[in-house]
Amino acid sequence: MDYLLKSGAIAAQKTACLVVGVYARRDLSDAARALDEASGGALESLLKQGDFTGQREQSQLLYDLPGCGCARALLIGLGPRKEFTLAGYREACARAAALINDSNPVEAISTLPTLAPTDADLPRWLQEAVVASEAATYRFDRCKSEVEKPKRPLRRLGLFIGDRRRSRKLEQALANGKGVATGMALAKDLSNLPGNLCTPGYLADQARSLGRKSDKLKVQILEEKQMQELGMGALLSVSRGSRQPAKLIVMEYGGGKPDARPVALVGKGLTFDAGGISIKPSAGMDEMKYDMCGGASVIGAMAACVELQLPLNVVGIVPASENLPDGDANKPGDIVTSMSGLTVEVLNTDAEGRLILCDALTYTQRFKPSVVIDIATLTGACVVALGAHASGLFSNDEQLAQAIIAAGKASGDRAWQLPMWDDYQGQLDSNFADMANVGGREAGAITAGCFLSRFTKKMKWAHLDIAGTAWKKGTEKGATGRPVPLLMQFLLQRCGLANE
């Protein structure tokens, strides 16, 4: 979809569909009073009849109104104007864009941005905009033999900042908008996709192919005899059980100056994860698509990155593999020897996504990198502890966290970070090897946490487990893309072309 600016008199707007928002009990917003007053009062007459109150998650299509330039006019109920918010703003503007979709104009002007308390906010509420928009507007159907599409989709949507001057950093907030929204689309389809089609040896050619749609993006896939030459034995005890080779995407963006320390995201690749030996209750199983929807954001992440062509140097690395049950598989009580010398007891084959992570993570090590962020769907423990909201964080340096955590409330894909003191460790201890690869039910999150943190002592590092965040369950059912929002905020934020 294409996305510009549009500014003067809301009456004067030539559109197929005006969007505007109207607060409870029929409180009109600044631009609604302006078409209510072009109009003749038109508006107001209409909402005494009183099939539209403006409580949330209505809407009303309105049609002809006199005086006004808008072949239709949407109202898009904002509730108390009291309790509004980013957050309703961002519902509003997805439940806009979603039914101008499913209707027949292929053009709007949305006015909801103009909602912004202050003129330092637009940029932010015209980002999100957008992110909402491409986000509601989303549909996975590759897989349906048949596909009912709108006949006149939405193509063009114009969003009002009234009077303001057009500018370059409101330019760049509808820019970095589609950017996060294009990496999202992007980790949406890989992670939606079935295991059947979406293999290591698929998402390796995703990465390829993204690479040459950029001459700052370098490209390289290191095949299993190359990591047994490294010594990735943990990684490689996973893949044992699949007869698909496990793969390690490298993606090197060089977007900033050459001797610049880049930022490296790390994104656990478990095309499908049954259990192995462990394996999984059958109920449910098929979720275990979604496994590798940390590897899916990180590659998400790079499409933005090339999309928006920023000014710094971003390292994404993809451990890819599938973890099955087979002659071969790890089997519980087995010792595996890591990337980095440590050996692991595997006590419970199902907790595959930190062997193949912590050699991921030596791996990053050879690039110097300021930061290194790994995102993994890890543990049931932190849907357990936070549900759906929030993904857990943890790091061993609280600078880095407490941007992650202000990335995560500016985007609204929230991160709540949870201890990992040294009292956990302890909870990983063997007799047989260095360490096991679970610490029991208690604080399950938190000691995945801490088997990662043994192997990433040398940078500044923290994980973000995705495991309630990354897909919805139910009707609902599908990748959300994130934590790509935060990701990409962060980014943002570190070369400085951020909207907080």
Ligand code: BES
Contents of the next structure:
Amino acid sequence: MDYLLKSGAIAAQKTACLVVGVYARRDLSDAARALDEASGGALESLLKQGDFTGQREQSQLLYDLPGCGCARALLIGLGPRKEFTLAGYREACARAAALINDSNPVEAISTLPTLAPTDADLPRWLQEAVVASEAATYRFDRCKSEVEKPKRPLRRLGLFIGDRRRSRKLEQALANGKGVATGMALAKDLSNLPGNLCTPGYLADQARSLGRKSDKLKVQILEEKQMQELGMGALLSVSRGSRQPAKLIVMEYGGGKPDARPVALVGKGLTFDAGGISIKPSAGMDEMKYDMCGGASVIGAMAACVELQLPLNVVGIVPASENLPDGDANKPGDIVTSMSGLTVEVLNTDAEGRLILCDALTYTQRFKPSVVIDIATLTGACVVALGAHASGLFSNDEQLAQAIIAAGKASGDRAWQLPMWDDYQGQLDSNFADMANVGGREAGAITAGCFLSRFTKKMKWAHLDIAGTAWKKGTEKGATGRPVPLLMQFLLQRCGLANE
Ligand code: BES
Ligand code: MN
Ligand code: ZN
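And the form predicted in complex with the ligand, for comparison with the form predicted on its own?
Full assembly next; the chain just shown is listed first.
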């Protein structure tokens, strides 16, 4: 979809559909008030019929309002004015875009950005309008033989900014929104694709084709033989049970000065996790196609960096593998040697994410990153702790942790920090190797973080456990594209292009 800034008077906006917000109890937003005045009170008198009160989740199409340049007005209920927040705004933007996408107009103008509390908030609110509208019209139908596409999809959305001037900052906000949305859509596409189609090789091909589109993006795929030579015994032990060869995807985006240290993003790319010999129960196992969402978010973020041409160096690394039971698979009790030289007793073959990540993290050191963030659907325990609303955050650097928390808050893609005190490390003790790959039932998300921390001592490092946030279950089953918004906010912040 195309987005553009629209300014001037409300009544003068020529469009097939003008979107205006109304708070609960028919409390008109400024834009709705202006529309009412231009129409000689027609809006108020229609509202008096009582069908539409402005509750959240309500919407109403009106035709032929006199004195206005719009063919239709779409009223969007915002709920009580006092309770209206950026989160409610995102939801309102999404609702409007979805409704218009499924109805006749192919272009519209939304006045919802004028709900921003202050001028300083406007860039953020514009950015979020783009992200929310794109997310609301996202469909994954690649695997359906007959696709029900909207007959007249929304193609152009004007974002109304009242009498304010267009500016570089506001245009940048739209671009940021587009970039984030591109990254999220790619992450969702890769994640929703099932394990038989989205294999490690497929992920590698997707990364390669991204690299061909930009001369700033260099993509290299390490094959199992090269991993062997590097001594990646932990990563390779996971893919032993699979007929799909593992891939280590390495993407280098060079938008910054050649000598500037990069930000490294490392994403778990487990294209299907059956658990291995420590096999998972079969109920809901299909959802383990989503065990590559961390890797997908890294590939999505790299695509967004390319689209936004960020003046920054970013390295994206995705260890990709399957985890399946097989005669040659890892067995409980097996001891493997990681690239770092540390040995690991694989007490549970289902704790495979940390095994592929530890070697990928060791490999990351060669890029001398200023910071490294790994992103992984790592533990069911994190879902128990935080549910679907926040990703788990772990870090060995408090400044980095705070920057990530701030990026999550600003983008609405929140992370919540959990402790990594040394007290937990003892749970990983092994009688036979340097460490075990599991730390028992207690604090499972934390001991997973502790495991990774042993391989990142030389770097400023943070770990995001996205097991609860990366996809939705049930009737709305599907990837969320998280934490691409957080990651992009973090990267935009680092090059001074972010909105608060
Ligand atoms: N990919 C899973 C984690 C997971 C489970 C994500 C459920 C989302 C929903 C990971 O590989 C795994 O199996 N972790 C184990 C670790 C345990 C054996 C210590 C888990 O969480 O059960
Ligand atoms: Mn597992
Ligand atoms: Zn897994």
